[in-house]
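The chain below stands alone, shown as structure tokens; this is the form predicted on its own.
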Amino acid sequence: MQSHGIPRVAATTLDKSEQARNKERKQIIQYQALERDVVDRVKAKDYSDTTFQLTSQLLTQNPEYYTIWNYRRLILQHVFARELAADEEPSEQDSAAAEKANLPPAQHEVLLLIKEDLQFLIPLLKQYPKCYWIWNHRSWLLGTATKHLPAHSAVTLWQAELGLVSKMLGLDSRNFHGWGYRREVVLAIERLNSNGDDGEKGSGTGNMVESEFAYTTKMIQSNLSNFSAWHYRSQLIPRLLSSRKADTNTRREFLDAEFELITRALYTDPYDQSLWFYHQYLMATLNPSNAQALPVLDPCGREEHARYLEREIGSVREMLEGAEDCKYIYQALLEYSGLHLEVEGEGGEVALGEMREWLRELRGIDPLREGRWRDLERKMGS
């Protein structure tokens, strides 16, 4: 399976020789025996280190086997509970290491186990970067660290995870698993930084919205066709403006800068649908009746809404030169013009006759959606 040129699993060369088939049969028999052994051990509640190592062998061969990940977590939960309940005196070496980490010996042992399992996942993540269960297990490990360890220890693990996910997105900037996981990691770091070890709410110093917004800018500049980066940016904007305590003028300047950014991108490649999604998002923030997009300008009056619509319709119309076969341009023109008619009525920037011409062009470019275009034509009163 491929996604935007990045394979889900590293490509391998298939060898159809008899020798290769015999080798594969042997591997299958060994795999099935290993699977039976692990299942039988877990059913018998054998949560020993041997069972744990066998799950490692099985998951290395098949990381998509989510049941085995569940078994691995059962074993780890058993080990964590045992370590935290232990009352025996640790060795002098273990005590010194725990003191250096500013942790009690039991918590330090849990920290080491979590770090070891996180390290086990790295080669798997490199080979299978889009495997849900690997990302899910890392999230569980870090959540367990948050539950059992002081904030200062847990946040160090989460910050290291942010560095890892940045590297992963550097290798495949449009890996939506990575982007979704990044949002989870950032949220965990913010919560830990805003709460002390006693669990009391802090002063909000954990806010990472500025650095994350800058990160989306960096990723967009390296690759305009990055829907996940544009989407993340749209999620950050309301928090960013609130964090900055932006007044009306600051918000207007910010919005104009975002329109300038996306317009430059659209002139670069008007055929990229991810860019149009972000432009639609910005336009939606101006529409008071659109509850799905939080307003950037608050309030945005009818006259100001009409001015933005007129400006953007004019800008999009200019994109037609040299891109007359781009359906996204016609769709945007029809959508924004329809909104403009609702706000201002006829006689303004857009005439119904021009909209009908755009619709005719669109029907020729995209005949597979003829039913949709007929419906739009009826709404226009044609």
Contents of the next structure:
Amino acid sequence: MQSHGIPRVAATTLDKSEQARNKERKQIIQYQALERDVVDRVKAKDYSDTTFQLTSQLLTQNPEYYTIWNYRRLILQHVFARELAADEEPSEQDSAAAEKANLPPAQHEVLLLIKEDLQFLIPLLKQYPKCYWIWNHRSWLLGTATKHLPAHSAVTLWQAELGLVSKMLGLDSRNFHGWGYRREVVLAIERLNSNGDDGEKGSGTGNMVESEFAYTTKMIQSNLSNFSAWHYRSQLIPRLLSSRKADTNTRREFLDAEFELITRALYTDPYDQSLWFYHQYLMATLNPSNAQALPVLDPCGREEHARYLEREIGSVREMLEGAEDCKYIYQALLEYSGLHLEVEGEGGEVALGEMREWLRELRGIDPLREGRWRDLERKMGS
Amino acid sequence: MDSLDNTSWDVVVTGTGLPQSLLVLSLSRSGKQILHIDRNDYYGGDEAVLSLSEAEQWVKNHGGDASERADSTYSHATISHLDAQEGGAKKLGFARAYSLALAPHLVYARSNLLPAVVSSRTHSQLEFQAVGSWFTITAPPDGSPPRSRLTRVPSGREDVFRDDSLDLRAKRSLMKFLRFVASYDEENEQQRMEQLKSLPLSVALKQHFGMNSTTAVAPLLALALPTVSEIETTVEFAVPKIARHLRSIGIFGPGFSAVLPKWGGLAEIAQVACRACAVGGGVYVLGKGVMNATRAEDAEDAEDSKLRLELTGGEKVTAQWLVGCPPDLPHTISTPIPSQASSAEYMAKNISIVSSPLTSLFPPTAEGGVIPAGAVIWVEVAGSSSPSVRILVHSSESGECPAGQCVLYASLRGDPSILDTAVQHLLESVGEQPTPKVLWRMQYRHYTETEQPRGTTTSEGVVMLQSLSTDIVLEDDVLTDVEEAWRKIMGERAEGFMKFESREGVEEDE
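In place of the form predicted on its own, output the structure of the form predicted in complex with its partner chain.
Whole complex next, starting from this chain.
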């Protein structure tokens, strides 16, 4: 089975020789014994290091076993609480190391434990990049760090996370776990940086919107067909513009540049749905009655909306030449001209006759959705 | 080692070029007694790698008409030393710092050779590097000052998207063509392919894909790497080649479609193959060829019916099988290459050592991707009735030259003097100041084999392997030819061609 063209490691072996089966049988017995051991220990509230190591073993073999991740966290919580209660005197070494890290010894211990666990996760993440529980555990570790450690320590960990997630997205740019995690990381870093009372809030160095926007540009350029990257871009735009303190003209220039970008992409590949979604998003920002998409232009009234609709209908119409079999083009034309009719009434850019022509083409290309096209026809009132 | 005289073998293989070496690799676990000889005193045969001093020697043996060596694939070899003229500028390194390939080839990611290298467990001894970017140099239109333009070839959708020199319509037309190419061999494109196949590519692009400008055509021709002129390059030839390129992209990493073996290309693969055969018990002797091969007329037993071979030093050996490429087989068996015939087809070739690392030709293959060690340049020759020059550029990362220099391999089925001009155009158009210079150059002719019946046993017990073509792309037929030979020797029912288990006690990195 492939995911985005990246082959998945087969969990089952095809080799069914007697030798292999015996080997497998032994492995199964070992695994079951290990599992029983861990479960028994946790039930008995044995949160020792031995139990912890056993969970490591079990999770390495089966990271999808989420209960064991929960157990692992129980153990870690127990250990953190014990460390932070700080009953005993720390050793000389530990005190020295903690001072170097600019942390009280108890918290330094917690930091070391968290770092170790993050390390443990890395090879697992490489092998199972789409396992929810691994990302989840990482999230938890970092959340714990943020809770118990001062900002300067926590933020270093989060920065490292940003590096990690960039690498993961480099390996598979369409892994939505990665993109979601990235947003979480960026948010955490921004929060931690803005909490610092160093008066830099005004200059906006705390916010990462510019660099993140540039990141989406980079990802799109290396792979146009990336729903996550385009989506992230759309999420960043409103904040980006307010961070830049963009006035009316700047906003219009920005919007036109985005249209130019997506048009260029659409000419390169009109068959890619992710591009059409982004085009729709840009159009939606102009629609005053669309609550989902925050407006880019300011102000944006009916007049603006109509003008952009006209412009884009013209632009998309031209894309037909050489791509007459592309259903997305017809769909876009019908959607936008339908909207235009609502906004401007009849006698505008597009005649109903032309719309019927497009619908006819669309039905021919995409007969599976006949029901939908019939509804649309009815709506057009033929 | 003791004299070879009166020894008896299962298989005698003559020549250590790539085809023969792949064959002995395939036989390396068979338990057959193999004698592998080469009439040269170096490995690699026609695909050999040479240091500078070895090149000097080689040129001595292959200069002029090579009339004394009627069985040679190469002739008219010359060397020019040019670094002396620079006085104070970049100089050549010492002789052993260079490994120049006589016959460099591009190995596409989809080539059948690579899976065989893996399944035969030789891949851990080889290092493959990316051949990243392809460029065209278009001849300036007549009358304008001779400034050639170096343009990078877009190799896929994102390249086309980013390419500022293409307007929206050009992008669309190019993408339309690339989509056709991507599925040219499928059912739904059969009709269109039939309709277009004998048209010249440039004409088909204009008439059927709306690509009007000549600058749009050059990159596509470059991907096909034809040896003939533009007007002779048909859709039938070009489209499968472009498809191979596109389908190979991304297999070993983003942004590149072909690889080159480090430390001298195919010769390195041949060496590793021979080593595997030696480990399996094969015996190696250089400086020996097969002068004569006969078979007893009235053989009474199996031993008697073996081939009787006479080697260069007069040794007489017997063998069940004799394998070689035409230049290495005795004349009683194969027709010599007519290097004297004026109508003989040859590829003019030229190796140039250049005084600059030419970094602009080796951009990373992708965001965070590898730095390639190879690049391909397709140079248009003014007056389109001439075929174009193809230049393979290898950086010092390939192990073929010291850091700070590059090796350029130029080839053309045509007038050899055009090669130097093409190399000059390339050096002028990389935009480096001062213009990089050629420090050393070797020129020679590579002859095409006359038509030999493919893979057939021309006489009982003799198996003839095709020599590698004079072109610069490694084709799949090389390995299929080797497999046919292997099957003849191992029997029709034999299984597991090039599929070996790892040897006991040998560490393998996965």
